[in-house]
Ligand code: MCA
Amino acid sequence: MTNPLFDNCFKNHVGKNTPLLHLENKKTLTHSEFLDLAAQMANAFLAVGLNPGDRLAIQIDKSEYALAIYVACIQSGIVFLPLNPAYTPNEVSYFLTNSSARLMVCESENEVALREVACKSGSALETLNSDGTGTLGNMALSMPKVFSTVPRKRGDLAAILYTSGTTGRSKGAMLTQENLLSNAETLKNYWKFSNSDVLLHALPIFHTHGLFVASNVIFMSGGSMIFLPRFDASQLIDLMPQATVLMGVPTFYTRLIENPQLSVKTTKNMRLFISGSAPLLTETHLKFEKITGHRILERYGMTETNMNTSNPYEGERRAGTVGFPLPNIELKITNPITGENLANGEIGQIEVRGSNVFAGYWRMEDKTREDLRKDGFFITGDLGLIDADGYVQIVGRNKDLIISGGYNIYPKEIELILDEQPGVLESAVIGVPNSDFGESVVGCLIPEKGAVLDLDLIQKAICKSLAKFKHPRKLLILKKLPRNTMGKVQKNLLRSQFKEILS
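Structure block, one chain, the form predicted in complex with ligand MCA:
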């Protein structure tokens, strides 16, 4: 029996003494050293009583140790469940309870705040910090550097990644070994990754983009990553002469083009710039090319599907499009009401099918049935078209979603909190254009008759419950919400009325 994901991404690199991770403190970890660390972590999981199939939730800062936990989970058959460090204990509580995680791993400084949350959901709690200290880190130190890989089938779960939902409840996307492996293989080949690549890795590793897309192609190709804790435009430009590829969200590129150091010369060693997670403005695409001579390659994906489409490596990378369906992935445009296929050029909902598509939402059979058709097509909730040359264009969303700096924010989650505040009759949360983050959150509040709203108090309530990136940049008090004849709030009208409110 084998473990397909581990065997294809890591087994070949056991004992290999070439660099895998270039870290900020000039430290380098070879493939071999990194796999030793992952094996020690996997042995520590055994020591705390975890079994294959158990969920391990982790909410820690980006570090080589956090990445090693991911690989240790793959090797030991434990289901990896990464969480944004920005989430409040209130948010974490939902994820732990919903997933029935056996173990939660957090930073030592958050141990006290999370102890009660973990206890309530029946999860054990261990700590691990960016420098490797903490209860789990210390335990791993004394563990053997070899671990007997746990066999897995292609359909077995490798990870659960939570994505927010239109109802305000997050959904756990179940990703199998096959989902991750097939996409990593496809992307490595499509984007021509080899063991001489050096990826500038400045994305967080709790989402598909930084975790699977960026890391798995490097693991599989045997290349290396300059592994940075966060994005900093100047630092990235300084490092470009030592790197070959950058993967980023559009905010990376809008910030890079504002930096006077970005030039043909500073990007000379780079062979590829990739963008995704949110729409890249044509203006950004063109400006970047003018400054550097490089055409950004835009691709399109989702937590539930990994990557679906990509602009070509060798052909024309067309601004305003997300390219073609990747090999062995089917993409069609359908009528959102009837589900019938639409002809090229017509706008409809984007549906995808292939071994990249997830196994469903964790413990949400109804939602899974709603979005994942019996024939395997997944209804993405994105609206788009296929043009005459076969390029896919995303023209909007059929779901009420805001994407800020590459992070997804579902308005409903914020509206539920706003509606509970004293004096608030109802609310509507919208995304408005923001030159840095693409979109930013604005909350529209309707007071109850005669009520005077205390906006500071309302902001405080939001801060207590929700991660910072979801906080409204502005709260507006309106007399009433525009509604259509069915009584549905017309957010498009609000978006258009307030489109310049943050500029």
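For comparison with the form predicted in complex with ligand MCA, kindly provide the form predicted on its own.
Here we give the lone chain, stripped of any partners or molecules.
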């Protein structure tokens, strides 16, 4: 028996002395050196008593050592569970207890705060810092650089990623070897990755985007990454002549556009700019193309499925859409109540099926049955449509749907008009309680730098474009929108903040 994910992503690179990671301190790790480090980590796992199938949780800063732990888990058959470094000890307690993690790895500075949490949940605790120091790091240094890969089946669990938990408790999405491998293979081929590619990696690696999409595609293609601890627009632009691809979230691109260094010249060596994790405004698409000559490729994915759709590598990359279903992935639009298929152009819930779709939610059988149909289709919770040319458009989240006086109102439709108004940088539309209609529309506006918004003029533009029941009852001017780590607007926080604004 083999280990499909390790064999396809890493086995061919053992002994390969070409660069894999270009680090901020000008240090470079070859594929071979990185796999040596991963083998040492895997041997350290054995030394602390971990067995295949055990869960290992990490809450550490982005570094080559953090990435090596992921690969070591794959090689040793341990289930990888990455946690956002921003989580508090109270939040970590839930993840450790829910997953029954055998080992928790944290930064040395957080050891005291997390020791009691780990103890109460039954987890051992080791430390690892971004410079490789810490109890686990020191242990790994003394370990052999060779590890006998543990056999795994394609259906074996490889990772658990907890959803952001915007409603209720976070759910642990169970991702198998097949889920991660099939998606990496598809993306490598669809986006034309090769061993000559150099990826600008400024994403976090506790999330699907930076970990499974960006890293696995490079591992599989044999290319390399300029591995940055965080996003910095000027730094990215300085590094673009040495790179070929950037994967980012919309915030990356809005910040890059604001930087006067961005130009056709500075992006000359780049072949591809990819955006995801949150919707990219059409205005951002157009501005970026005007400045650089490059058209951003937008795609659509989620924790439970990795990537589902992509605008074409060759062909029209249509702003405001997320392209077409990826090869071997089925996507349909259905009625949220009846589950019946809807015709092109009609808005409904997005359902997907393919080898990329997760195995279910950890220890949440009822929720798994609710979201995963018996025929394999996953109900994503996203609302969208397929246009006449087959492009998929995301309208919003099902939970963000506003129902006012019995009418369904899709926030995206209103946001598109608000975003077009003079002086508006971006907007978010939410539903707030209304005693007469159940919910009413409220628009939150972020002005462009130095702009003074004319709310009466904006309201008139809405009145001209949309039916009366869709008109915002109130427009608010905010300094910024609340976002999670991946740049998604957290409308649940806006709803909570303004729930009594119409009272």
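Quick caveat, the model's predicted, so the values are computed rather than measured. Note that the rigid core is defined as the largest set of C-alphas that superpose within 1.5 Å between two forms. Residue numbers count along the first chain shown, from 1.
Visitor: Which of A451, T266, K399, G315 lies at the hinge where one rigid part of the chain turns against the other between the two forms?
Guide: For the motion between the two forms, the hinge residue: K399.
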